[in-house]
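First, one chain by itself in structure tokens, the form predicted on its own.
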Amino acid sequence: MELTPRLKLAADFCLPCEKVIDVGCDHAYLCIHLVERGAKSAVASDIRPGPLAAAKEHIAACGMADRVRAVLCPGLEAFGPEDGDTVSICGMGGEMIASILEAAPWTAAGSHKLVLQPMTNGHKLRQWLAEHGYGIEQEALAREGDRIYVVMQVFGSRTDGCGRENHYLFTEKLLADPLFGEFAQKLRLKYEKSRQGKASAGLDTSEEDGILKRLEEVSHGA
């Protein structure tokens, strides 16, 4: 099974596993991929009927019926702590991935993975994790095209590492990824952006200016 550098690096981050559970599952690539590294079993669940068949179908093709299983619920709605030892949730907004694990109250005690990869408002979903007890244990890059994914690996019980000095919008480890400048340039090109809208209005821009000198303080190595 290929996989995108978005999912094969989320994938990375999930290995080793025992029991997948997979929320957004998209036909069900990563579920698969993981029981043939090693897995004994994964659940591809999503909360589209569409989807949902179009995973059947996969996993029945892949002639993995046997050991991945397609769910059709909301987020972690239908499972518990025993259903699986980690727990993938990709290409969602961060403030989505942040509601379905605060819906799964048992993901924040600390015995299960969680990987994590938010499609938009990443730093919202750092603050999130910081605020309910959950810290990145690792954070890396993945290029597709002209985009660039962050994926985290979390777990529970925890209350470090999710970027707090930097506004939330990266932590320590993510300074040594190869990706790191391009990621940094990008973040630098939005928020010079909606620092000039804002002062067109006559806004405060001090969250932009705090933000865009943490960026400059990083490019130079601080």
Ligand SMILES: C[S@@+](CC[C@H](N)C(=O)[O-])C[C@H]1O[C@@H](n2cnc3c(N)ncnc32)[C@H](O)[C@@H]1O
Given for the second form:
Amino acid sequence: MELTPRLKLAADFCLPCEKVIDVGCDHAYLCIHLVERGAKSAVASDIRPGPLAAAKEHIAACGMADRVRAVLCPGLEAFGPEDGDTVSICGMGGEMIASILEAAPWTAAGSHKLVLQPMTNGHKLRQWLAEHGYGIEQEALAREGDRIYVVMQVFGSRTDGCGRENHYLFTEKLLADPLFGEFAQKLRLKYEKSRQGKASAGLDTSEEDGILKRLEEVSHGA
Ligand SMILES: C[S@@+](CC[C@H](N)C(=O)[O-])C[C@H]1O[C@@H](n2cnc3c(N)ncnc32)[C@H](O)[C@@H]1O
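Show the form predicted together with the named molecule, please, because up to now only the form predicted on its own has appeared in this conversation.
Then the entire complex follows, led off by the chain already shown.
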């Protein structure tokens, strides 16, 4: 199963793994790919029957029904710590990912590898992780067309930073990523626009000023 760069990076962060739970599996491509690359089994779960039906079709077409189970459920509601050693939650908003983890406190114990790929609000997810005892072990970028996606490998029971010094927009681990320059430029444009909007409305721009200052510093290696 060939994956797009975003899901391929998520798969690389999942491996090695024995049993993976993929929340919001949609097509189940990630589970199929992980089993092809050595995972013993996988659970492909989704909250909606439509995507789950597509997942079941793909699983059957790949002859993997004995190793990839499809489960209809919201978040991690149907699962406990014994159901997997690795949990992936990709392609959702950062706040949704945080709410799924919050409803499954066993993910914070440190015994599970979590692979998270927020489509939006990555900074809110990073801040939530930091405040709930999770740490980012690895973080990297993938590009698809004009978009750059962040993928994180996270563990509970950690005290490592989640990028607080960078306004939770990235950790130091991203600084050496070949796509970091482009990623930082996108952030710069976003926060310059936001700053201009606030300034013309007479609002406080200190948040944007702080972010733009930090982006300037990291671009000069500070
Ligand atoms: C944009 S797709 C991402 C699919 C795949 N994970 C990926 O990254 O390519 C989001 C999927 O998450 C599912 N989803 C959204 N909220 C969910 C939740 N709370 N629990 C489980 N699945 C959810 C949707 O039904 C949809 O299939």
